[in-house]
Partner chain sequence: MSGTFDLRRLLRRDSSVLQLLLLTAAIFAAMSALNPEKFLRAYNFQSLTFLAPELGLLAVAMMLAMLTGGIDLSVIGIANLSGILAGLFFHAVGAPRGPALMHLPLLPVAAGIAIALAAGALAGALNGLLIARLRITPILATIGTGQVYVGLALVLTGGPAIVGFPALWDAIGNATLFGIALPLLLFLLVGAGVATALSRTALGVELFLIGTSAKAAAFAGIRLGRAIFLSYVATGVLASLAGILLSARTNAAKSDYGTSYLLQAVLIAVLGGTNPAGGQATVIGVAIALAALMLLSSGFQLMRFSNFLVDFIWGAFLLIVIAINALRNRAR
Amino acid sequence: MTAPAVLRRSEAVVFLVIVAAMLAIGAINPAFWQLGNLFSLLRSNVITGIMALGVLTVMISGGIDVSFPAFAMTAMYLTLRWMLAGGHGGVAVPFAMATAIGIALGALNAFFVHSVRMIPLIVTLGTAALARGFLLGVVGTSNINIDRMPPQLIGFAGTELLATTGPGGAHIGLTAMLPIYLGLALAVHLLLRHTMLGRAVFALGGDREAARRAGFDLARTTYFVYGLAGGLAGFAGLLHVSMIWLANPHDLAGMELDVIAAVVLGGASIFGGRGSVVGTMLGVFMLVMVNNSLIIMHISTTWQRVVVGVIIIAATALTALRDRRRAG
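Now the structure: this chain alone, the form being predicted on its own.
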């Protein structure tokens, strides 16, 4: 493959932009290259990246999902309250429970999108409001602090691949949650690219009527993509609070902006039918890197949101322009 052909791929362009940005940021602020900051950067990719995998699948199918942060917090909080009420230990069952709750909520989205034929954005806005309203109005609003957090979850999320000592004796560790993220990414990649279900997802996003005539089960595909997004959100929600040692039912509000920005930045089409796991992971890394760099350069949170908004608009505009050129 020639160099110009490589550069036509969104993943290659994003990768080159990341390399250039890292060099520029490192030149402006050498603290960027400190091992502790790089490990922190990789750690910050985990939760956003896991959620982005589900959103990618929905967007490839031609849909949109803004309910996943609410689903993540609902699944997390219900699971933790169950663990505390019953004194349940272990890790596998709680994560399975959080994932199952997310899948059930995602299936609710699929029902309205496929069976009622409602607009995905309206559906997911509504179910997000329902989930947060139920969580805050019925279950409770109190935080679960580290002194009440199940120690099994803290121990699991605190596992490190390697650890060292930084300047001044500070502990520096690379989280073992990173391989979990990479494993999930590989699984989604293989499913999308090497299974009939994956082909159905792309076909649904490319042309719904053509997909139906080709014999793809549109109902199963719709339930799969929204169920996957919900399940990954539930899993990521519990992993998130395990990593930060605090469960706040108000947490993750507004995260949909970052995740959708990362997916679009990674080359997924807002019109469906196009996207890749590799591109999404690169998009997540770039967005997290930008936010990380703004923090170490002491730029306020307000301006960080402005930057994310600019990235969304620019990436969406470029995607739309690319699609028009290919259609022409």
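Now show the form predicted together with the partner chain, given that the preceding structure was the form predicted on its own.
Single chain only below; no partners, no other molecules.
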């Protein structure tokens, strides 16, 4: 391989693909480049992106998590029901509560993965069913609509960084949730890259036995990883419903596949030990952009899943080929 070192990084490849895709979409329909569209594209990154940060961490540690959408909805719905029942308001407390519920559920994953030593996919399939079943079977199935949503949450999620008026007098704003996403991404990046705990995650995913012999605390690392994924999911779950003004406990079903796809797209290895926050953010952006741009490209939205599926297959096939060439 003679490609320059920068190009050998999968982040660079994804970035180039994104640029090419943007140019192509823009060529098909110049409306893609309108500020309103770009802002809404960025807005769509927030929820998927925050959840992807957790999945990334789990994947670097050599695990996988398909339970986080269920955890997100459980944390969100429990928090909202508590707010409605007690007439509680505020922003910080509800978000802290949703995060805490997510962390607690994530700890359940960690328990089964670490202490019981069961395959993470099977464990998280089980805890996902557990959480959804509990949520829908015990807590409730009814939507919380805009008229009952706590106004402070809606107000918070509606904050905008900058706003302008587009052609035809339409309001165009950039959501202030974007810096929250970017801040969390930076935090996870620093954590993974510059703390011993983060390096423990890489060590665990690289070689579990060597990590144990080197003296890393594997239990602590595993609980951290799944706790982080759960906590981020809980936070993102509440943020999601605050942004769309509707809390539907059935929501986000199947989202785990998209997020895992985005993380893999961003260069993380499903076998653990590899992955980066920047790559994951690019992977999320890629997937969200494709999803959002089908309409702009005059493609029926029923094709959305087919397109996403094809992208996942293509990306994983390319990664598999690259790894094989590397190994051979």
